[in-house]
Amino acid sequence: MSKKILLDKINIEGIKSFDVYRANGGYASVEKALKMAPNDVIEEVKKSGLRGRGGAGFPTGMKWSFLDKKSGRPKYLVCNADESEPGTFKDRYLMEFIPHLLIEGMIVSSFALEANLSFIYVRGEFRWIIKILEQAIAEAKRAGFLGKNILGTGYDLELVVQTGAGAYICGEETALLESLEGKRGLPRIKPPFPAVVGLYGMPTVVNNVESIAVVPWIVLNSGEEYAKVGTAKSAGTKLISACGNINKPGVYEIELGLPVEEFIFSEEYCGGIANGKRMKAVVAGGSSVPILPTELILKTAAGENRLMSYESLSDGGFATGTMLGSGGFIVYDEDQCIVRNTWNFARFYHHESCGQCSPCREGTGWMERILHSIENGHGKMSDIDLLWDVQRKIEGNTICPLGDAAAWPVASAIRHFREEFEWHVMEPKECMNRNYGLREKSIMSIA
């Protein structure tokens, strides 16, 4: 049974309530660390090894140390509550049903960046989430644990909840800061860094929902202990959003390192493939990230057991890796039209690219359109070259990681999957006859 550190009180009955959270422990962490120093809090996150939760996996504690603390200017924490990768729903889940956990979380990290107004930026679309936070945050300043002079310690903190309009770029941490302030949200080029110039201008840290909710472990019980749990290079516990062709989809809180293979098939995890089809390919970060085939899903190049970790995961890059990503765990069986989700996933970027780079802009739709003619028996060989060319020059050539993100998932496809585009090619009746009964039930609607 995996350590549980995120989800291990989600259960008790009551739990989203003040008090009840409080009886069972809670806000403990805001007590300990109001009588440590801001910079010790750091260091603790720091020797923890915590990476971002959030998808690019840069270590918390480094990222907190780069705010401008010298400046003497105002400082702020945001939350990314903007939770819109497909394939991803774990912070949504934190928030629903243990609010307090983020609540205590902010705090902890507002406290020790030295912010006195900290936000939680949530997608528009959590409007049932968005009162329970609101909720949460007027218990916790009832009870003296947000407001003015908390605790009798003189550390002041408000905390607002603020709505997206279900922009996913607004997941990307500078287009949020732009939303936040009221404009387009349009990512900035980077540098400055928000940790120098973010919201209104100020010193900024953007972290995540699972990154911040999982603090007030690491200062109650040390960072050493949360390094601990793990690998070296892959500390602590990870929340999957695990769902697609499984038995058992849903939230699952692992500790990185465990064996890709136990997490599928073991009756604690996904239960294996449903209906009893073979497993055919597996998104395991989000959309936004490389698909790969079962054999190398399970086994890294090396003939080594693949790892839920950020290094096993990407171990030999994108010709036979992927990435841990934001944790969407998406599983294809053997039924599932390769050449078919990847044009959904295409549809997807293609109407969230806010538009601001050519490459992504056109990129994302001429790739849409290919992939359209091709899924739907229209398509030529030549197409695939040209499929793969477009992708090319999206990668690597955008103001934020969302070309990057559009171009991947096609790049691997066609990598790992040549040979069923060019089957929609050559047999376009037959294929589409195939396709036809799996049409709704694509990964994306199971997602």
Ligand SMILES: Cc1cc2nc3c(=O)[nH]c(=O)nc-3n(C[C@H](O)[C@H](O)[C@H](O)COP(=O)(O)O)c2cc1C
Second form
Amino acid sequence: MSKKILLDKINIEGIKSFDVYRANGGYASVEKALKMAPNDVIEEVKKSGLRGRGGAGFPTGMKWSFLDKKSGRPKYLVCNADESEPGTFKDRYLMEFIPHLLIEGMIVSSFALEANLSFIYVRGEFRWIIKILEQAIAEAKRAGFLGKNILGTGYDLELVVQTGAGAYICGEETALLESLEGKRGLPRIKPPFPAVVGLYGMPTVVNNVESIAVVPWIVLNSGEEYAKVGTAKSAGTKLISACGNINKPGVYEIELGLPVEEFIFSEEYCGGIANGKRMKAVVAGGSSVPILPTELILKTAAGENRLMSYESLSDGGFATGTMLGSGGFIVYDEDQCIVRNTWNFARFYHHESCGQCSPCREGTGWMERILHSIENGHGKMSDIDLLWDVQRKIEGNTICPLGDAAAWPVASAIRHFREEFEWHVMEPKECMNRNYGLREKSIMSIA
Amino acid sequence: MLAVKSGKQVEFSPAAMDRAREIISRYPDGKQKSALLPLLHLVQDEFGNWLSVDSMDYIARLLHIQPIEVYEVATFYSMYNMQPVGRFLLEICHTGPCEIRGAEELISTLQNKLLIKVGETSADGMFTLKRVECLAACGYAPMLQCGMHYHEFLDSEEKIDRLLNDLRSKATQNN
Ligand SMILES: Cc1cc2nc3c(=O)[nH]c(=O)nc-3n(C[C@H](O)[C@H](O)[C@H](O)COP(=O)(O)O)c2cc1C
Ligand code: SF4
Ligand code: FES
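Please show me the structure of the same protein in the form predicted in complex with the ligand, now that we have looked at it in the form predicted alone.
Let's see the whole complex now, leading with the same chain.
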């Protein structure tokens, strides 16, 4: 068994309730942190090497230290519980089964950031989770861990659960802030960054659920101890939500640096490919990251074992690598059609584009239509190059990263599975009955 | 596709009004517009799971904002229904991870059993089918959401039948 930091108590009977959670050492980090100076808490998090678990992997302590505390304006902490990246369902697991861990993390983090009002923005579909969190907050408040003068230290904090309403884009941090202000979720142009101009124009930190839930452990055990777990560049553990054609889909806490092969094939984790099939491809970090064929997800281009870590998954850049992203791990077996899956994702991004920038608004529509036509046997060879061209024109030319997120799945599918697109064009009927994904060589050269 | 007038007088019950006031009080002074999304959910809970023009105007008055500010938000988010829906809204996830575990089979089975297409409501007013994007249940596919609940691993006809029967009997119990 590998090290558990987030899920070590999840199987304790009744851990959802305040009393059981407290009896098992819960809220001890609040007692400890509130005796420290807020900036010392930030220092611990910096030392831990924790990188944001929402997808971008930005160092959490560094983000916290950018928060404008000097101007004396109100500061806000907003927890991103929008969890809408396809393949990702880990935050839900934490909030549903050990809600007090997030509440405890929110209190300690808010204290470090000197915020007196903090929000947890939960996607609106998680209706039962919203209830669970509201109940946990009420319990913590009754016990004196929230509200006025927490534990007699003079520190005040209110925690509000905010409900989203179905929009993937509201996971993007500035769209989330717009949504929290009661508006459409249109991402803002950066800079200014939320650390200076965030919620209601005030200094704001936005962090993922998992990033915040790990803070109590860091405060109790020290940043140095956390940094000892995982690899040098990927400290700690990570929740991975595994899905697709595997035997044991679910949420797993892994120590960063675990070999990908072990994660997929060992009984402790995914338990191998379902129905005795062969593995064809993996999307390792949510739908937005590049898809990799089996040989590249298991080994880097240099022939080393690929590991579950920020640096190993991105080894080789996008030519041969991908990203750890949100930890949404999607496994495809040999029967799955890459063209169809790419079309499905393109449709998703087209549907979710907020429409502010034309490369994203129009480009995602183009990609969806071209892929739909190739998938349905109406494609031309030149459509594959056109598709390549369209995704190139989106990447890097938009206000928020949704544009890149829409381009990467398409680019990587063409890069690694071009022959499958060609077969869809040349032999559409055959192609719908047979799988060409395991063919050896491309017929046409890569653009 | 902006909304339909319900023709009914819209007003929260005293209990819903208490809840609305509590929601509005959560935000700093002058930032009450933050209550808009939660209040629109409350409206859907209270008035048949959709937003009529009348109910949106009501929320605009409650928050002292212009009706257009409510309409533009209501039409942006997929959880707000701009048309009346059946007693049970079945929202089926059709994004990649669910698709490779049988989302399309789930959709066609439901269409065949209810004799409706996605977007339609069954003749008895009981069920409406809607396609939605990833609900963060990808490992438990195929799945759908109905109100408060996620129904996961709907990978056989028996399970689908059982779900529909459970919902039908819930409807008769409550009437
Ligand atoms: C289109 C889009 C969707 C996103 N969705 C989420 C999400 O659902 N949850 C999340 O935590 N971060 C999401 N992010 C990343 C956030 O913008 C932000 O980087 C993150 O919440 C920061 O927290 P962290 O540093 O703790 O990871 C998304 C980003 C983009 C561009
Ligand atoms: S990239 Fe797409 S989602 Fe992001 S702001 Fe532009 S149009 Fe909106
Ligand atoms: S893809 Fe269906 S729940 Fe995520």
